[in-house]
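Below sits a lone chain in structure tokens, taken as the form predicted alone.
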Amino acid sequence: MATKTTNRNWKGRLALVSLSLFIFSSCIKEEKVVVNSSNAVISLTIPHFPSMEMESDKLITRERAELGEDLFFDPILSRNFDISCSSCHLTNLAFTDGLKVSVGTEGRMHNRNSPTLFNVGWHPYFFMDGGNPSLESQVIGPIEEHREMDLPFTEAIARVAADANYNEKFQRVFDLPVSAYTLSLALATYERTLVSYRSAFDEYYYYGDTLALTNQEKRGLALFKSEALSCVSCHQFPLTTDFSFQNNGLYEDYTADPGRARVTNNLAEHEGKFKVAMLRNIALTGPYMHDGSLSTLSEVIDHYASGGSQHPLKSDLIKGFTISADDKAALIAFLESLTDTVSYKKVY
């Protein structure tokens, strides 16, 4: 994880939404997000996104989300009180940290790049290797991981419970004490409210604003969808991923990180396969790949154009292609159009 961030300006600049508030885009054609809010359940409906499915006890309320946000930015959850969840997920970098690999407590280096948290409410499984089945159980991983926060979850529970302010909030919000269930649910609830849905691409592609993209960006979109490049085969709209596990030919040897095979212990079928990453806000989330080994979007395109390694499990979709300098610039321009600064906001 990175050095602890103090970027807490969301609370000051973002108003709470009221019951049945509709959030509109600058081009008011139809509602982009419907938020029904009070201390009752908040339901998020983004017309061009699939439904966010969750169990009945995991529904979002404003107070749960606010409690989770407090915990997300609090170093109380790290062994040495020196980092927080936000240390690896900075708001100004679309909840990444800008580092090749994350740096945890005492400067410990991880072996993976920090992924964005935007739209995690739609993920069917978590971590790049799919090793965790739910957002609630996923939030425990970084807290306990030696290279990250390095705090046994039982101790994290005890610390939070010993804090009079937190203890009162948990009783009020959940009518339950601090526990593995309530602590993980609070953090997961906050993360579910981190949605990104109003990029220039969305305005053009889903809401018909023909001026939302430049001609160069439109040409980049056409290239992205073309059979020659096959980007959209895995990075499917609207979430810009199909959540499949793919070996993208980054290496010949994945001994340093076997990807999906770490979970399945099946190198013959899963070595070097990682969950297809979301591309929303991709211009803000570099460096790229599971280990941050590619610094720029230009390098990413060069990798795919080269056809990648000769690893036997490399995806059949990665065959290499020829791309001119102008087309490469257009493709990068389209990827940059996926940046969303308008809905860089909380929805409660």
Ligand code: HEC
Second form
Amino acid sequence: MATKTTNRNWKGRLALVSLSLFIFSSCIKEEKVVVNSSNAVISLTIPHFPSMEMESDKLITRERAELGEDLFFDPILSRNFDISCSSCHLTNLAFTDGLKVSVGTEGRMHNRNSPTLFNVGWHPYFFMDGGNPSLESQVIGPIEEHREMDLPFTEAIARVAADANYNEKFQRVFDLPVSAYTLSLALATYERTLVSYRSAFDEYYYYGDTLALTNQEKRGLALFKSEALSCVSCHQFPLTTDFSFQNNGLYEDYTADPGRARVTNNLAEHEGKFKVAMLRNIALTGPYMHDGSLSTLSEVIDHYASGGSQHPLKSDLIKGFTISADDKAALIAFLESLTDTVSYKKVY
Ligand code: HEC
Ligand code: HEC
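Now show me the form predicted in complex with ligand HEC; what you just gave was the form predicted alone.
Then the entire complex follows, led off by the chain already shown.
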């Protein structure tokens, strides 16, 4: 698959994203363009993505994001001071952990695979079953969860507040003490800055660089969009997901994890339905599916080609198909072209 790693000319494309930096001021009339001002508002405008919706008190500033970043990498938020958010969301694995299912404090096994945090700012709800409504409230989940950091949220707040360094930073950044509101806002702000939008696929598909994909990758893209495979029906561009809940035929029996039905208790309509996964950086985020049960992209394609297990709620789009070895290699090459080698760094 590694036919092409060179010759990707990113020069001159720096204007793809306009990171408009404005003075964060209560007085709109004083708005000015300022670069590197620590309390400037960072507006993430990515031309080929929808706009990132957020409430007016949640604007991204560099100071807020940096404070969130400190917390993201700090084991202070786990009961035994042994793990941080980054233990399961590793930077170099597109914020996943490479394990089948995650392992929390004291080696406790989770039942789900760690998802990428890239582009979480665009998710309308969180967790694979959509059980959490906002990035801010999601923060409480891993901190309190027994199989993750296992620390009551009130204790997490008290710990951070008792740290003189954090205390000073929260006051400076928010003009407020450490609280449920400011702690979750800091982490959520950092997460919103984790954006990924410049894979070779983007260069080809949205910016007209016909050489950005090899012929093999282009064939893979055509297969991905073909009626026979229908991948794009659920994994819609540009984010590679339509965020709907779908049963993609992984199992006949979903008692181990009922998916969306865990939240709604409605097995008849929601059993085995999971949020359509994002495929950006997919080559970095294996193993695959909610339980990490498929190890490689080759296994993923075999699954879809087989038509999956019979389950009454399996989507009609999972109908099976025949694919030659050559076409399978092309589809994998295309999926690998979704790896972003450029925007893989801080936007602030
Ligand atoms: C023990 C490993 C572990 C730790 C620690 C952890 N996470 Fe996660 N994270 C997971 C797993 C597993 C999931 C999937 C859970 C689910 O869908 O039910 C997840 C899901 C998420 C999601 C939802 C993504 C989506 O696609 O809906 C976000 C956001 C997130 N984590 C952020 C964080 C933050 C912030 C922290 C630290 C406060 C953190 N995580 C700590 C393992 C972990
Ligand atoms: C009916 C909607 C639907 C169709 C069609 C579909 N998928 Fe998926 N896909 C999903 C859902 C839902 C998940 C998440 C399942 C889970 O977590 O168990 C998923 C997960 C995946 C994953 C794993 C993502 C991860 O991070 O674990 C890959 C890779 C993938 N699909 C590729 C494809 C390809 C390639 C095709 C076409 C052959 C395709 N999908 C067709 C709904 C669909």
